[in-house]
Amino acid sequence: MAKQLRITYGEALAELGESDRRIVVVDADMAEGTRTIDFKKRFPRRFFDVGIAEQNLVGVGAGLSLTGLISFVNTFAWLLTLRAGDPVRTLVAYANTNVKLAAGYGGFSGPMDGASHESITDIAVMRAMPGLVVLSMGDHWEVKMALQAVTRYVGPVYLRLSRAAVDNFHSTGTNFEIGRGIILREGPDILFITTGPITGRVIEASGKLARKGIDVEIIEIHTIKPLDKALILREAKRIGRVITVEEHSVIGGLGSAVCELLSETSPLPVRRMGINDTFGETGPYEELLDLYGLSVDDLVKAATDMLEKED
């Protein structure tokens, strides 16, 4: 059974903090929401709640980090990147405070809260912060693999979490490096693009297109900020044409970046997947994703037209 990638966040973070003592966490009394309520039972010393008070949050972890800690404030991601706004700028990215804001229900992944506490914005926000490293995590490999490597990093990190309940996709022999995109599928056709939980479903998408001829390849980025140009330009011109795919919308994410970096080097034909300049509403996950286009019939669909455009 699919298993919730905040609860593996809570127990890489409790592991970590047995390891390593500079580490906090800094919480907005969401503690069970965030699974730090794992962290806080073996280190209390070592956690510090704020309340409900989220700009206060941010402020608290950057003030922990001077003193050599490495703070993991945690909160929802609409709340870090929008009402935490202000501090996040001024303490964290333009201060480069030593601090990861661990950014939990990541897209549709609160749906029954509707569409106030759904973030599909957050990567456009973020990725604009000056000097800000910013990752999206897809499953629990990989959320384990990414909380080792930022808080070996020393710098502000915005670690996209998500709520849903996923399978591992990465192989445990996979190398995760921040800035290094993930070639998870070769193929000559078509290239995907893609970042998050979605990406099993472009997964999923890729067998469907090989049983009818289309051999596509798959990268997947963890890393939005700084976005591995050099693998994603190498695959490009190869392949020549691109489908991004991303749990957010279509105005400056992943599709954004890729856009960017492909108009200024090597212009060629993208697609890009994801929520198209509208808020989401309340429903069951997989059925909003499904709504808003993200279906795996619409990725394969996509692909489909983008190869008969060309016939």
Contents of the next structure:
Amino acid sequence: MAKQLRITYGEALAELGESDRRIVVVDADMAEGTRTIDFKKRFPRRFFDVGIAEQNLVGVGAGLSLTGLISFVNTFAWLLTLRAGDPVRTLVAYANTNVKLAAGYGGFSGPMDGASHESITDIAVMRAMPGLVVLSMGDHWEVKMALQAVTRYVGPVYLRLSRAAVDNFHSTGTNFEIGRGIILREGPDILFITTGPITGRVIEASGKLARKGIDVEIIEIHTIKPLDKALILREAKRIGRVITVEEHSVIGGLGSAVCELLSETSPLPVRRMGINDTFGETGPYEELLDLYGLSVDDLVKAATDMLEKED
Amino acid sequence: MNQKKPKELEQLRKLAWKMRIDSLKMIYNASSGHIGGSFSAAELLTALYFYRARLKPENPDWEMRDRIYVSKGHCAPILYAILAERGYFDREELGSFRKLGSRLQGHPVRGKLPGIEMSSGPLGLGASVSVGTALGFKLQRIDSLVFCLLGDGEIQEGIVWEAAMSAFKYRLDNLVFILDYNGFQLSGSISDTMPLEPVCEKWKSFGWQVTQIDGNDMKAVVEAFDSIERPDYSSPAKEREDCQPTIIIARTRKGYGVSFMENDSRWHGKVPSKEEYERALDELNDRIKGEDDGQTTQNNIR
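I have the form predicted on its own already, so could you send the form predicted together with the partner chain?
Zooming out: every chain and molecule, the one shown earlier first.
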């Protein structure tokens, strides 16, 4: 069984706490789930639990940051972006504080609790906040690299995490830089632009497509904002067909960001794959993704359909 | 308790009236802004900035400064007037309040203007921020105090009580809330809109040390601030049970100082006509003269 992404987050955060004493962690009774429990055990004085109070969670994180500390504020993505929406806007984005909003259980990754606990609107909400850097994590390598990068970066960051069990799809020699997309696979036929753990499925689909003689390119976007416009424009224009894939509503997420960009300068066909403006439900993670239109076969079909339409 | 020299008190009182005049002018000039809640907090904020808080206006980011979070951001006019008077920026800039391109935004913005510690306006948030800052100071053994000015209607916000619980959990004896209890909010009286009473008992039951004063009486305000101890990290730590956050429940009058504005919720955000403006100015100037004549104003209250 592959390792859950949240486990890596917990381990990496605790390691970072060792090398940077300015790091403090705030949680809202979710340390077992968000895995800040590792940091709590090693640095109990630098760990604060505000109980089940997400607005105060963000306010306390912002207040800590104003004393020169680097606050990592943790809870589930939907609570952080919706229950604490105003504190995030006013005290983090608008006040431009050095707060890192670490959002666990992105997308369908906490699925047994049902749609109330799934987060399919967080990127849309966070992306609209001026001044906020929005990151979306796909594998273990990325989580470790991103944690170091956001600690160096002075300013507010939204870091979307996941409970999903995933394998690394990045090779360790890859360069991680906030705002830079990563080309995972090159090919001339269709450009897949993807983010998060669902990238693993896109890679699987690319293998199946290759066996059908369709050679696709994959760009993984870990920074939804600021978007790597240059890379996306260059590759999209060259290839001419784009499919975006995300574990998020098709409204307001990566697909929207790509369409906004392309429609202004180089309109071309884009198929957005994600949650189609509907709530999820309780069920096993992988099966839920299949049920809501994000199976490997769905991805393969989207690509073949796009090519057939042109014939 | 050290006895304040009458001279110092007199100066602070006059300053509070002057700050009211400055904020009245700003609001009239901008045709926008909140008079009622600026006037009720005049003595509280004047005493904080000119008397109690450890500040260096010439070095606004000085690490050892006390932090003042003005959570009721709508009293920006009097806050700006005080910051200018205290030397954070030029008084001439007060005329730009609420004008396009001004650093003196409708509600204060962090990073925009020297002396503004945090963006505020959306009510309740300052309570939570001040808890975080007090935690940060304790962790780093910085002996700064954290003051947070809250409006009375503001504590209807749930986040205030989340913050209150967490301040007690972490025994933040370096944290002071000041409640500007003027009794009115936008829609009318507090008691009609959403009563706070029994307010002292509420805070006590949350584990806070509660002091109740007349918040427009400069002597009482100064004495309340005098009773706040600065944490001393060089001496042995206090017993945990002895560490409590403090709230000063300051009974004030909304619009205090101008007879026709006092205790009238319409003056929460109303802009005076030319005639009202001139009458208000006259009344406030009379108050300053009254201080010169030695009439202490605390006796006029209630």
